[in-house]
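Below, in structure tokens: the form predicted alone, a single chain.
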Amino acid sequence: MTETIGYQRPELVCPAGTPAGLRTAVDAGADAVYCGLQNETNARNFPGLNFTPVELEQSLAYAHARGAKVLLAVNTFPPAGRFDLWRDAIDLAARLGVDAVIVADIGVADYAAQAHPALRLHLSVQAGASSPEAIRFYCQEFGVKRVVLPRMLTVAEIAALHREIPCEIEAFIFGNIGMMAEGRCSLTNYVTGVSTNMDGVCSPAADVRYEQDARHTLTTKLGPVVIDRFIRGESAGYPTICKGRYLCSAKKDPYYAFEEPVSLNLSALLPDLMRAGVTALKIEGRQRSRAYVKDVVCAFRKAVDDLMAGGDAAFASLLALTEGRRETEGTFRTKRWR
């Protein structure tokens, strides 16, 4: 079979939260996979999870030997006073020879470009740019080549947005949907103390409560803050705050104040995006399971192969992956989409 004449193909961006992701999600086809250091320069902070410099070292080697790049995300904002933490993950990504740097703070960008100007630079969907003016800024000031977006645009938008921009466009195709926001979100920050943006830690575990009473109800919790309440057999998430429910004096029933959980799926927009210019395809999850990486890995090498062999993307059911057990294709058909 020849490759159809119209697509560009993409690269599939996975998810690596341990170097045990990092392998599956590159024997099922990963063209590159991101991942993060065991501390706050990288926005998925969690116990558990992420690299040690000898693991991303021995991850490099295990993935560059079977064709696969690494991305090392350094996309969180440092504190005043606390650059070095942030410019020691900078020097190692360089020193190892990671693909490149997912970035989001201004400063770590201007870091990176001046320290190791041959070391290519991504711009984190953490940064929160959509903007061609934006993006040309990052592109023109710090060599950006590829930028992250946020989960805002419609596919139309994307690929006049493509037009515009002298970089690489990588976009969200399965996972999280979050918060529109992305990198400005302070709720953690406000109930725990602790920030999304500067710790890299949403809903930090330690700070998580489940309390069930006598007739079953799960009620689940972020420090004092009752996030949602759960009857028998009602299914429960992680507990965060933009998809919680909530009582207010205005609603007459507990309602989603910010997100209701549901899990961004663009399988039937994949030929959409690919039309539209974007050079990579990412998938969320670095704090899911191996299974849920390899499955939803899987799932879309196959998709974007049979699309470049002038095929069909048929994809199985994802949907038993999804947050809730609830997909939606956010705002990328339409921004009318709540």
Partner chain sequence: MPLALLQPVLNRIATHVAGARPELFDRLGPHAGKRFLIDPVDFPFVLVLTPERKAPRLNAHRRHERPAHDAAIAGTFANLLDMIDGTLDGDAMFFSRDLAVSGDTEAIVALRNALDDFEGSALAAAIGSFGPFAGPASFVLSGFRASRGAGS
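Residue numbers count along the first chain shown, from 1. Computed from a prediction, not measured in an experiment: that's the story for all the values here. In this text, rigid core is short for the largest set of C-alphas that superpose within 1.5 Å between two forms. First, how it differs from the form predicted together with its partner chain.
- With the core held fixed, Gln140 shows a CA shift below 2 Å between these two forms.
- With the core held fixed, Ser131 shows a CA shift below 2 Å between these two forms.
- Superposition on the rigid core between these two forms places the CA atom of Asn189 less than 2 Å from its counterpart.
For comparison with the form predicted alone, would you give the structure of this protein in the form predicted together with its partner chain?
Single chain only below; no partners, no other molecules.
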């Protein structure tokens, strides 16, 4: 890293759902790209998405030839008796020479540290480590080099945390923002029987139904649960329980019980995050298209470069890409974000 005008140049960490998405991210200026395998070991285990071992190997060659890193997300929690799949993913990552593995589970972290001590470990947001004590534990026990912080801290808290931990910090700057208890969500599991944290699927598509009536009212369902109804012209959101709008006897109108359909966008807080000691800025969205990856990565690449050059960051609007066409700074500016 180089140091200029009070900032350290942050690494721009970008999503890739497919090999073409990875090439798009690298070409758009990603410093690092994160991706997952086509199984339950990663938290975006969606149909048609992710990488075969051969595709991962080819993608590593593409990224490395252009000076970009590849991080492999092995960030779900193995159920009892199924550890082999996660162990194989770690072994593959080491054999192919990925630049880091993003882990969430203590057992997976321990296996990686024991079997492949040279393999760089990042702690996934799914681990939900947000205190200096928790993060130091992962660093001391497993040699974790970077923590991806849960989206529940203010920038001031991140700066304070930075002074107390022995590893790098990666912070989300754009994309989906879910419930503030990452790695502990059981809502999908409750409704569908499939787990976000163990099967890698939040709102599995097989259980999602969209119904639009003659008046263009869109009803979104997950299994038997009606998640939301959007009237004609109203922006829609993802079919996730945590962003559903529900009827409740305590409320007169349907209301968002947990969180609203909205995306995180920390464009305005970018200089503050860079001053707070954040090493890496993360863009969410492995389930999104190449078009999304290109637009978002290009916008943040230019902003970071402008700031590093001593100028102001001029952002093109990314509102059209946000869920519900709405943006939030979540908890990063204040804990009272709603």
